[in-house]
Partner chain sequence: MRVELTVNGERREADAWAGESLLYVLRERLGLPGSKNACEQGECGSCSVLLDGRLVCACLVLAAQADGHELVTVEGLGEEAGLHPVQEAFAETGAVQCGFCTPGFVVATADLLARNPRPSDDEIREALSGNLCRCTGYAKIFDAVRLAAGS
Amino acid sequence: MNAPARTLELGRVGESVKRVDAIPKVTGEFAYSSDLFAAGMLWGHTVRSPHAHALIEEVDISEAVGMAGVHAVLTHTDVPGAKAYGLEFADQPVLAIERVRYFGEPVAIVAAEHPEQARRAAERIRVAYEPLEPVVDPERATEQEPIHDGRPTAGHGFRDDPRPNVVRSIVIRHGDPDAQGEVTVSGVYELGIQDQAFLGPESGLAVPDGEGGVDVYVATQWLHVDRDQVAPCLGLDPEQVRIHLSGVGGAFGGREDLSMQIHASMLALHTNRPVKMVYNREESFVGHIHRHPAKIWMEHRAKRDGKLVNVRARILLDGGAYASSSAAVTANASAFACGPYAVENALVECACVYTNNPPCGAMRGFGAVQSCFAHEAQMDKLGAELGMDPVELRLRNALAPGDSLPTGQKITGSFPAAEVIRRAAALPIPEPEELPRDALRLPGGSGNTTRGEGVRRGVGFAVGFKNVCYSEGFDDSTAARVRLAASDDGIAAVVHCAAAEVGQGVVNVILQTARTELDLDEVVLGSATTSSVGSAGSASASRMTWMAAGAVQLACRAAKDELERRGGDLEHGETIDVERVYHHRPTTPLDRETGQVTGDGAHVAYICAAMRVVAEVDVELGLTRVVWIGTAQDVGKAVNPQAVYGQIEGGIAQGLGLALMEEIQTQDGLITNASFTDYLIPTTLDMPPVEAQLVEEPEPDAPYGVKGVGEPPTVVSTAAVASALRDATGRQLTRVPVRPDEIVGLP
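As in the form predicted in complex with its partner chain, what structure would this chain adopt when taken alone?
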């Protein structure tokens, strides 16, 4: 147990405060996007491609349109405005035109009075496909026919890479990439496709406003960018599309891209009735992007004393059929490829390719997860080669303020890598538990597979880091609006911020910040919609605490100044209403040829974590029980410590899942395990107790010194769990999720 059990109702920055939405969530009253209802509502349904790659010869909707209860059947010809959208590049059709590029791509949509009527109508839509050979091997993709005409991602300041199907490629040349060391270790590492597996499926309700516009109630991570993608496709002005945040059942990156927003809006505008869409779990697996699978070749050259001399890495990411945020993921995988270590020479080559595999984009850890798994495996290997303690090796190379990354970016703010390593390494690990014991506390768990036979214990260690906030010159801002009015007890405040509450607790960050700044208990959180306040940016990149706190702080201070100007009090009926936009220090792009920073630097700040893992492995059956995890994490300043511990524990669980069990499997581009029966996430019997230590070293330029907390646990835990498994088994285990076959030594 990490956090004090007792929480406050109305706390300030730095205190553990009960979530403002906790009561409605425990009673079942909290309205998630799949819970919505409107009078006269229709149900939308999506017809999807059964092929990973095919030409569409014909879409015949004639049978479906006349069916009982059916009010609309729409295809790409019915898209009123722009035919394609995308988070960074508009390369994804709203509904497929002429060609489908991935399994599950939307081809047509239906609205009917009952979901079963919609499903039956969908069945009657005849789509004639001519299957094409799918591009499914990322290593061959750059030699195959391009799956997109033109080059959707070219001309955005990226390195010119003329090979077919390249989304983005980056080469970072740092120091002398040919520098030799005294010891060299190398390896090839792979990661499967991980799914966000948020529990609340993609869903929402679109309500026509009767004047040609639409209100969309949806679970998303970024209201304003949803609007900016939806409106052009509907042929509407941005003001005619109002996106309202509905209850979000988890996100983890998977709600950055659109899912049903445009489809439901099209159906609502076409039928002039509210339209609800709810994906089921199978559909959810094709309804959002995933974490990029990767193959990583790495070579570490070091001196005998352990000091790194040169890191050479080649990283191949499979972006799937559409770009999503692949370009930014590519940048992260490259920038953090060498880990939180000072290395004077490096050559990092990273490419992300288009294929006909499931589209990939943002997921918690965003490129850093993949690199961390590889660089930490390499550090373990180097330690073994040198006969050096893995913690000592990492401390010897730990990055510190004043050092530079391989991108040439100098670390100017807080970067307590050595501190998190020391603190995590100092956590006492539990003694091995005596046998016999209940099978639940052995590898295999409830499967009752061992009483102790074959069980070996291992201890692993890993360190990782990533950036906070947007990078590479992307404008990063958050707006907040504060309204003060007289109340019976003095002054009451309402705060608006479009920051998406996805479970992480940003609602409390906003309220705690406002209470602190206004020195007031009576603060109410207004609803998050595009019509009440400016953009907050997305709930991603571990940025929302920093950015929301910054914006609310600015707006509150402006409101307070105004209050003071008016003499410190408000008459009944008198209000103060101010909106402010917060920006962090601007960032600048990487040089497209050398991968070196231009200007101030590509990132505004970094967050790091170290982790120690104890695991027991049944080496005869290849089954694992993670016994204990200890971690120390650099958090800047914990705004709500209870929530910070919760983020760490939950983030670790997702990384543990990738290490041990989570993988979307495909065959020729078709997903073969799109269910919670076969895509497995950790259960109560898979997660060990977590001992977490917060390292609070304030970030100089951030409000209250905050950083971000959501991603580092996920970045590091996959690597740390794999490290413990290697220690227990003596095997290389170069691919995650680790399959039992590899542990028992089957080919």
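Which structure goes with the form predicted alone, now that we have seen the form predicted in complex with its partner chain?
So it's only the chain below, everything else dropped.
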């Protein structure tokens, strides 16, 4: 990362600060959830469906129950409370009941003294299935038999769509959707299923408290919503279920949904012993949701001077077997379909459907990634048709504060779209390297399959945007608690916040905020748990920096006010303990028929980024190499600039992976590449130098003017890399990841 050198300080807002978890993670001493241990613990294992769609005729556990070391074998009949759960809609059974709807769906769970005993017992459970025709083609899903009884997502304020297997559909009509332009370009774009590919597979430990309750130690993104799903299924009150955040090895949206939380808790309460569950990598591929694959039809109509007149889009998302957060992903894909451009007329139709493919939900940039790939390909195509520079075309249409989105919402606050475009475009690109050169610096890398004879160079550009925080009327809030006490050096503070540290650096944000507000150096962060503080919401939607900073700021100011009321000092043993809840300004739902805002706006604020990519492509062999990436990003106010640069680089890596190599392959709903041998992710050899510029225009309504920074790099980088490949090859390249056979040869 080519970032300016910065001095590491103790830690106030705006200073670059060392990550508190950096050294233990680098040295291997950091304790992840898979490292948990409790005396006398058992090991849990899950029996999963080998079918994507089938009826369950019988589950025979008799052989498994009598095996040595086995303490429990449970099926859906043993679920003590509600039989189903879900992040937004309770459409997913704890353990399959009568039917399985996706490959890998949990059917039974086992607890044994040793993980190998649990695995062998699971193999002895006999499940008789009657395979059903799987619904795997999202384009046919609305014409096939429904895979769920009833309509699980109906009646939640969404547009009424009576077709089978519809999770949610949205239609946005803006201005005159039939308005004509002088130039028209159209295309069809597709994206495959991307996995979050986090370092740590799903794992955790459930410990019964001896009084009917349970403590669950787990890697998650939202402690309190986990509790609110787990407790009803266990038949317990929320206070009897305590969720504790354990070391998280990456998340990226894949830990918003439950994995082993209910299963381990059931086994622990049944056996009255602690139970640990750790998925292997193959199991992890079916143990969490993925990025929605999409097919997008898009048409842009413009004047000869490049000004957009009308954008028409039709978006189809495959939600897989259960709803997860598909409703929110559908809303985002729709809202951002036209890109960060001022468009007076638009028609956007978007639908997400149930299928028997792997369940999909939140992944970094959810919904906006899919739309950005399509609208930026269209802008490149429009620029070529007009003979106009792609950067100039984007500047001519860039959204600015005061402009309206196709939903009718006006851009308020900071939104420097034109500035990020200019700043990214102004970054000097590296000169071409002469041949011959080291194989590592050629497409194909260490494979040494080319010497550069068929290599062409391309330069691509893309810009995209996304919302910050929750939307559409969701009551978004975060709680923080501050405790002040006398210490040998004066006043010491302990801060409690249930914000999930998933690798993004929110721990530093909390501590920097507290030190800034309290003007203290002696600040300690308490452990994140549901029993010590109210909900922080999810570490998602680019919200955590904004919301955690707001909550900690409120709590610190309340504590400081109380300290001043007491004369500015505390006696030994005297404490101040306050908790405050921060809310951003309210949002309102979209009109279910027109897709227009019904109040002040569906979103709180927006973030944008622009990116320039240099790539080399061997057009004879289909090999690619990303040479350099330059980006400018709207960050509001950087709380910890060094961490922001790290987030930009990490986000780019995931977008590059989607552009070039990452795709879950399925056959009739079955995942065929559930390993990091067959599912490829970028390595250090695939990542180019990244030159990033931070555009700091504070958001007026946010604490310190902050914005989230983790998602825009992923939103934009897939589109930018694909743009560079098009420039190098002259091919349309309308699908990602781009395959070698789509590159080979001349257009």
